[in-house]
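Next up: just one chain, as structure tokens, the form predicted alone.
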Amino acid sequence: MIELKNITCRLNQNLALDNISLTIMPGESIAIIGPNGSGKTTLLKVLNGLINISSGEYIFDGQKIDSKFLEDSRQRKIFHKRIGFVFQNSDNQLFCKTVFDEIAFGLLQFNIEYKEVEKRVNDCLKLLEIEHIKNRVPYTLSGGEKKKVAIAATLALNPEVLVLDEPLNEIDPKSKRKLKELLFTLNQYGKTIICATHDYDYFDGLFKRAIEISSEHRIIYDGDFDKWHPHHI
């Protein structure tokens, strides 16, 4: 479903990814692991079409994803419905007046009846156990609450691929457990999960594959999660 071929990426002239190649099949659950500054977030942003690559090719479900493709707003919308991104810092993601509006925003970009939008939003509020904050202003929420709203807003679009950048940051232990269970269930239903995390131990049982990026911005391990050892870092 996803193919990266010899991707090199520079941010402000600094090398962020160096000749990265990988293939991801539908339904996989993958941990992206590596030290800070290795390029994990850059890789996730490339997958979501948020960063231009310097060289190489990104193919999503047979379609080349490049600046020309992303210039077409209709194509871009459909692409972002199929692959959802939960940012590390939720403040980069939340901008509506209420939590309800935030979760509804993406759905309202499509020709979906408002009744259906309401149903999906309420389902996501329930799923993340945040019904009680649906009328709150997002910037007044705690870090953990913001994270849950960002996840709910992404899930409302029912993406085939869910990309998460350090999703456990700022979340309390009970919510961490719930999030792990939710991701496990989504993966069981066939959704592809790609997650950059330092908390890989916490996700025990979720990931089948580990991709480790070195501080030189290259992939140094790509294989069975259970056979990967933390001493690589």
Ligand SMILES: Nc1ncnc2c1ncn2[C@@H]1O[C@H](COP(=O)(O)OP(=O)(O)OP(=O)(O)O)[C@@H](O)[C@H]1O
The other form holds:
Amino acid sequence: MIELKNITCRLNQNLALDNISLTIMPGESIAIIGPNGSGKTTLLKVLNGLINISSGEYIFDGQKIDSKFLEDSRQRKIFHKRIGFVFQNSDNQLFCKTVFDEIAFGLLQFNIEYKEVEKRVNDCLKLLEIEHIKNRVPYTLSGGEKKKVAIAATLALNPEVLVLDEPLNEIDPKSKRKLKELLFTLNQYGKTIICATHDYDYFDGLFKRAIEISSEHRIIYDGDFDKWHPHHI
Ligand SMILES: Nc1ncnc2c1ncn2[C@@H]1O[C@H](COP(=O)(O)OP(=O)(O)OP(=O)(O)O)[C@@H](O)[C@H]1O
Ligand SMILES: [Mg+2]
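With the form predicted alone in hand, show me what the form predicted in complex with this ligand looks like.
Now the complete complex, all chains and molecules, led by this one.
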């Protein structure tokens, strides 16, 4: 479903990804591992069409994803509904006046009846146990609260592929366990999970595959999560 062919990415002269190739099938659960600055976030942004690649090709479900494809706002909207992204830094993701609006925002881009939108938002508030903050201003929330709102907003669109960048940052232990269970359940229901994390131990049992990126921005391991051993970390 997802195919990256020889992707190289330079961001303001800095090499961030060096000749990355990989294929991801529907329903996989993958940990993206690697030291700070190796290129995990860049890889996830490429998958979400948020970065212009310097060379290589990205194919999503048979469609080449490039700047020409993403220029078409209708195509872009449908693409972003199919693949959802939870940012490493929630402040880059939250911009509405209330938590409720934040979670409803994506849904309101589509022709969905308001009643249905309301129901889905309430379901997501419940799923992340954040009903009590639904009228708060996202900007004023704590780090962990923001992260939960960002996850809820992404889940509201019911994406086929869920991409998460360090989702456990700032999350308390009890909520971490809940989040792990939630991701596990979503994966059981067939959603593809791609997650950059330094807390891979924590997700024990969730990931089937590990992809490790080196500080040289190349893939140095791609295989069973259970057989993966830290290389340079
Ligand atoms: N906007 C930018 N301009 C220039 N260089 C950048 C930019 N964003 C990232 N980089 C560089 O690209 C490389 C990869 O960064 P990236 O954010 O993908 O790493 P990461 O693996 O996610 O690290 P972390 O574990 O700290 O989140 C780093 O060397 C970084 O300095
Ligand atoms: Mg990162």
